[in-house]
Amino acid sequence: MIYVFDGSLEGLLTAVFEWFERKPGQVTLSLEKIYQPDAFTESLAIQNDRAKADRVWLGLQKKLSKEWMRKFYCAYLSEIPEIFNSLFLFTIYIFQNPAGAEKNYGNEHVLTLSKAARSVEREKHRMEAFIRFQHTTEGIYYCGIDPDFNVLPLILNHFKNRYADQKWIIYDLKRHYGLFYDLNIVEEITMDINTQALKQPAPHQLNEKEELYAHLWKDYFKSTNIVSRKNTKLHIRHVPKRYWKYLTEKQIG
Amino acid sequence: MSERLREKLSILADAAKYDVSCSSSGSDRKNTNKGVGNGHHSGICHTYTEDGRCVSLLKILLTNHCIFDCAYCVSRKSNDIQRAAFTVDEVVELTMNFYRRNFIEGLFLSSGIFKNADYTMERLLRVVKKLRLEQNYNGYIHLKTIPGASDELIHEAGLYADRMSINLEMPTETGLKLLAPDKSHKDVIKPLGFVQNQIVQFKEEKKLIKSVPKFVPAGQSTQMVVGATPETDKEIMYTADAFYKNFALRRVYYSGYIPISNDTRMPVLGTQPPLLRENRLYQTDWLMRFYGFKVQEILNDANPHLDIDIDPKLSWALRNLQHFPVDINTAPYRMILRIPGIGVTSAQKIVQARQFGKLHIYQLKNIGVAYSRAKHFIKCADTPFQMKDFQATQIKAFILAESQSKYLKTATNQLILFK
């Protein structure tokens, strides 16, 4: 048996709702975009339902810790194909067994999911680490990203609590859109503009200082390296080349 | 004008990179005054140097002027380099505007001693207040103790920094007599000893009083320069251990000494720095940080020095054959930290998932156990039965085959002699 899901956290908590209303044995959950039917399995298409879905996360929320609760979130954000299977078979898999399951890391299932949480907090902490804010003429801090996984939901309050007296926007170009910070609130926005000007704004919409300011940073990590001790394998594994586009130190020029 | 300040970031940053750390952890500072900047608990690197260390703050001298003449110093008085100093101002609009773009956790605030140490440690201060006070900056700041500096001043100063430092330099006393015969450890003591007395004041009385103020909430670390002068390993880590239970020190960082003078007292120029002795003297810190390691059990008078070719946990672990192999299933949770292959994540998972049933062997690969290394130390569900039992040479050469070292290249620890 397959369920097809369209991907929404609320089709997933449903897709658990109706496994356990109807009790079919073994499933798969599939998505929707991909999933391809064949003539020997049966499928079921979930039709969203917000109130199954919230009985499904109360009733999560009772068994798991905050923590854990935290590492379902950011293992769904993750986006893998493969983690809404995962997700789906390890909520039934916390249901069907008493409190504390979720400590058996020799169950695949556990195992997954922490995993995948895992890679979605480092990008999430790369992305905190890694933006670059360009100061535009319109007194905006300015960044634009294409993070692996969906972590804007994730590095908000960060950005927020930190940045408490500038306007910002971090704007995610693979998934089209972003955060916009009007030194009250952060908004959720989306831009109709070309994707170059998204990646990087053109010289004429920054401020004057910008571009001091990118060379005095330049200048500082080109000194505050100790060439004798140069270890580029190092350096790599630290940062790896896919985020060099967002550093300014890294940046020709 | 953006010229000459070019011009000095690049000296006064140049001068500082030697103070290996760049920590920003262990601060909870909140933005509560809709200022810009807070803490973050584990610190966050914002990018990484060449060399493959992290750069999480701006770490600037105040100046390079310096009035002692310290061999180990770039800015000892008698070396012939250029000179700059930044006015207050400067460090200031530096430090907003590179952590208004998120280039930065903070600042790492130190400084050539010049005129003397009050008048030097009072204009530290001056940057510091004017960023907590005239900026609203709630970031992280790092400041170097002045060795010498009034009590006033440091305890002000405490006020304001997140982190304090200052360093010992030299492991031992001899060693540092030897190159900078102006300095003495007690120098370095008395200031710890104060601001380490102050913190535990303040934190006694923020039971009682709920608005006290915060106190170098990410405590002192210190510094010490390994390589130049002929200190053993255990020297080092003795006198870490001791700094870390006296001064409850946050960290002690170890420098491998890079070559820049012609001292004869010291290593020649272009003599590659000791990197590996370096890595390998981080590796026991982190034993006795984290793994429960007596500094003793690792170095002793039979082994005043760490193995080169292999960590000091597996080294250890060879030494002490009589404690393996080690049950997965029934050991406690301090004897799994001490199986080779296996570290403080991977055992707190054992730890949980044997609850649920006897662990096997593809389940400790999953959780992430180095089972090639460990395999010669354990026993798990279905570890095959052995009849011999390997000598610790066997089971050395063993996982010598089949690991490499990532510093094959570089494991020229001889001195070059002639150049």
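We call the rigid core the largest set of C-alpha positions that still match within 1.5 Å between the two forms. Positions refer to the first chain, counted from 1. All figures in this text were calculated on a predicted structure; none of them were measured in a lab. What changes on going to the form predicted on its own:
Once the rigid core is overlaid between these two forms, Leu9 does not reach a Cα shift of 2 Å, moving by less than that. Once both forms are overlaid on the rigid core, the distance between the two CA positions of Ile185 between these two forms is under 2 angstroms. Core-superposed comparison between these two forms: the C-alpha position of Ala51 differs by less than 2 Å.
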Given for the second form:
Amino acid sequence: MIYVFDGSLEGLLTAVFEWFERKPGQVTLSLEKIYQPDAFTESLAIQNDRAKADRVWLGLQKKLSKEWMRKFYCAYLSEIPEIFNSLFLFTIYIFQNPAGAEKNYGNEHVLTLSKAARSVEREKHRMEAFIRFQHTTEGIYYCGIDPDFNVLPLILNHFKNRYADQKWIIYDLKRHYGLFYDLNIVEEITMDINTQALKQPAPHQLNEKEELYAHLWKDYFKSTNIVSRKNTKLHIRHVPKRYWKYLTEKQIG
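Alt. form predicted on its own, vs. the form predicted in complex with its partner chain above:
Only a single chain is listed, so you will not see partners or other molecules.
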């Protein structure tokens, strides 16, 4: 049997609740947007239910440590299509086994969840390190990003604490939503303007001193670079090329 859900965490947890309620045997969880109906396999469209999802989440909190709850959430944020089925089966496995079952790395779903969570945590740390804001004419610091995983919920507190005295926007260009901090709270936002403008603000949209600051930043990095000790291979290992587009010091000109 195939359970079809909308990709939300609420939907995933509701699917777990439905499984325990119906006990249909072997079930695969599939994303609605990629689900291909099969004439020979029965399916069930999961209707999101907040109360059912909350009961499953609370149940997981009783079975798992905070560390594992975070792993679960991080794995969910990976958005890897196969991870949803693994999370679904992992949750059933946890409820059906005694405490400590999550440490059984011989279970394929435990292993898959752990690997996905580790990748998301790595992406989170890199985004916290590599994001560079640009000061706009409206007085807001802006940065557009397109991370491999949906890490905005994970980097929210880092930037709120670090830049508590500045208004800023971090916008996920791939997922079409962002975070806006107004000196008080962080809100989730969406912006209905063209992608190019979100990717790189036009010169007239930036503060008049932004170009000067960019030059100063580049000069600083140039002056601290010791050519004789240059190790490109090591540098790329710590700062992969795919993140260079975020770094002011890597921009030509």
